[in-house]
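Just one chain follows, in the form predicted on its own, and it is written as structure tokens.
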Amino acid sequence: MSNSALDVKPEITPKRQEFYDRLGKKAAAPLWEVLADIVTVKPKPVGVPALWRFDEMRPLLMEAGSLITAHEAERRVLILENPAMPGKSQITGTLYAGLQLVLPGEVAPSHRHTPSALRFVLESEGGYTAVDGERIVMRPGDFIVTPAWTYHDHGNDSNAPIIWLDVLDLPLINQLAVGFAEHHPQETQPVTLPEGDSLARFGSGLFPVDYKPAHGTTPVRCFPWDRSRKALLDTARSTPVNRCHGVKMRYENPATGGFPMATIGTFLQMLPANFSGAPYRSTDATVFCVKEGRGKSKIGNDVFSWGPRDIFVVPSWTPVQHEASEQSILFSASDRPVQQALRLWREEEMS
């Protein structure tokens, strides 16, 4: 089929429309009327570029904290809805994102569900999450993994609120209609492992000789910010700066060499001061969160200025150019592992 055949819909005549109406009564439809919409010449994402400023979202999150408790809400989260998909609880076609708040003295009760989740911590002076029996103290910049079907709860023993970015594969799980969820018998799960256990056992790159990965998710539950930042900056000292990405690294599952999560890829990149990147596009729509620095990104025809803890989204196959007025570090997440597993992922560095 030529591109022109895929792009053009046949003319609808009265006789054809009468035929289509009869087809509809039989729960059937003509492919040629929708072919250009469902077999696309290039990706046509529903989502659009968007940015959420943390300084604007934080007061709203704190207001939510005065209106409903963490226990009542189950999870007190403000969903970051893509403007093109209101009411869908999606930031991209396959990912959900939100800002979660736990106030001092609160506990968000333990539950588990089929969707996998990541937390990228924005504020914390001693809050914690517990994942599958391991309690993890949350510190700003930490990337924490909650694998599918593992119990998790959150608590705050400090005197300050804890806030983090949630990213889940909820839309993908719901599209496949494979979602399950249930509560733990207790409000908080028993802590059966010492703090830092998974990092201590698996973070060195050494594994028991007979170790076999039980699933595709990393055995390391938390990638601490201090270690991640040091690795990124150490690499930047001896690595050429990519004209599109600056210096970009991906988080890795030390047991497999793949991504930490089977459905969500996670990345960290450093843009040097005065960096002006070349345009780039890829098929994985990407959620970015600014950890350090200030700059702006041109996404398609839109330009967004950003600073610390701001969040923005780049839709699939939409050109993006990053600029940094000072050294900046961006965390990002996308569905790249799924696309690569299905041999569908594409990228392009543009001139």
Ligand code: 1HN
Given for the second form:
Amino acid sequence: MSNSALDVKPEITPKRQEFYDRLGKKAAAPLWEVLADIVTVKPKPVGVPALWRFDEMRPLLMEAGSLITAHEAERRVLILENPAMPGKSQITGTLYAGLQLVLPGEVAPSHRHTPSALRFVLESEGGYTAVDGERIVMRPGDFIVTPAWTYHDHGNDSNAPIIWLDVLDLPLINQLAVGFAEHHPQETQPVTLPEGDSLARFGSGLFPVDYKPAHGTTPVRCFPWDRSRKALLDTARSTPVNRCHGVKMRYENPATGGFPMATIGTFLQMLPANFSGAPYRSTDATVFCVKEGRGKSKIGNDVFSWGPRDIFVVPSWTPVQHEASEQSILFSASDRPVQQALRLWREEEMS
Ligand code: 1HN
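Can you switch from the form predicted on its own and show the form predicted in complex with the named molecule instead?
Full assembly next; the chain just shown is listed first.
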């Protein structure tokens, strides 16, 4: 659409301005002055493309570790803030991302809140997150789900730091003004389930005959890296390589076939060595985390080279084009389940 009231603003004459000023005093405003800003012809991305290098962030995270304990901080996290939105604690319009550190011997106290969280583990030689009575040992590449309003605490009983990427639907939850949070009465919630329980019970293609899926959220709390990687690479052997995505899979809630989380969709994709992808855009702004490999991505007009554990963000409807110099695996997360539930999601493979 062009040349219409949707993208052209009427001229402001002194008489009109005087009228607008009087409207303002009555908590009113002329729609025609803002229409083009609030009804956009195409999405106006929230935030800009950006990349965070793990090798630069890790020393800062360790420095944070010497300045404050996990206990005092509640969560010792460096927020990955979109550079276009400093102070807003968001990486996209709907998602928050951060890097969390738990040092050997530390516990991050148990609490619950209405925002949902995912963890993508970057560095760990043991240690756990506990979700709803189940301790989940963290290994690099594991994707772990903390559903809304479930108690969770983290602990490191290993000899090495644990570092992971947190992605939460916080900006969305706060926009809806449905944020609640509370501490567990104890520092660490009681462990009531055996280790590996959720995967053993719900990750084998068998469900209790009268099982009713809880709305939106997977009963499998952890998608372990070794299984995910094998599924991706085995699939890649018998699947054509998509010209934009390489071989891309989505994590699934085995009880519903939908995404594991109601608000955040998660994906794993393999770019073959020397892959040079075609541009692609979708309305769901996406946070990528490099699991393995090296390459670069053109996002809008910016080119970012990346390696293991780097994190980058692609804003809504911004073309992205991936290249890989060696076989690479990218984890990614976006608000696609929300957009699809509302029948609003769009994508386009470009040439
Ligand atoms: C939270 O609870 C965690 O549980 C991490 O690890 C990051 C950011 C904002 C609000 C709550 C966690 C968070 C958070």
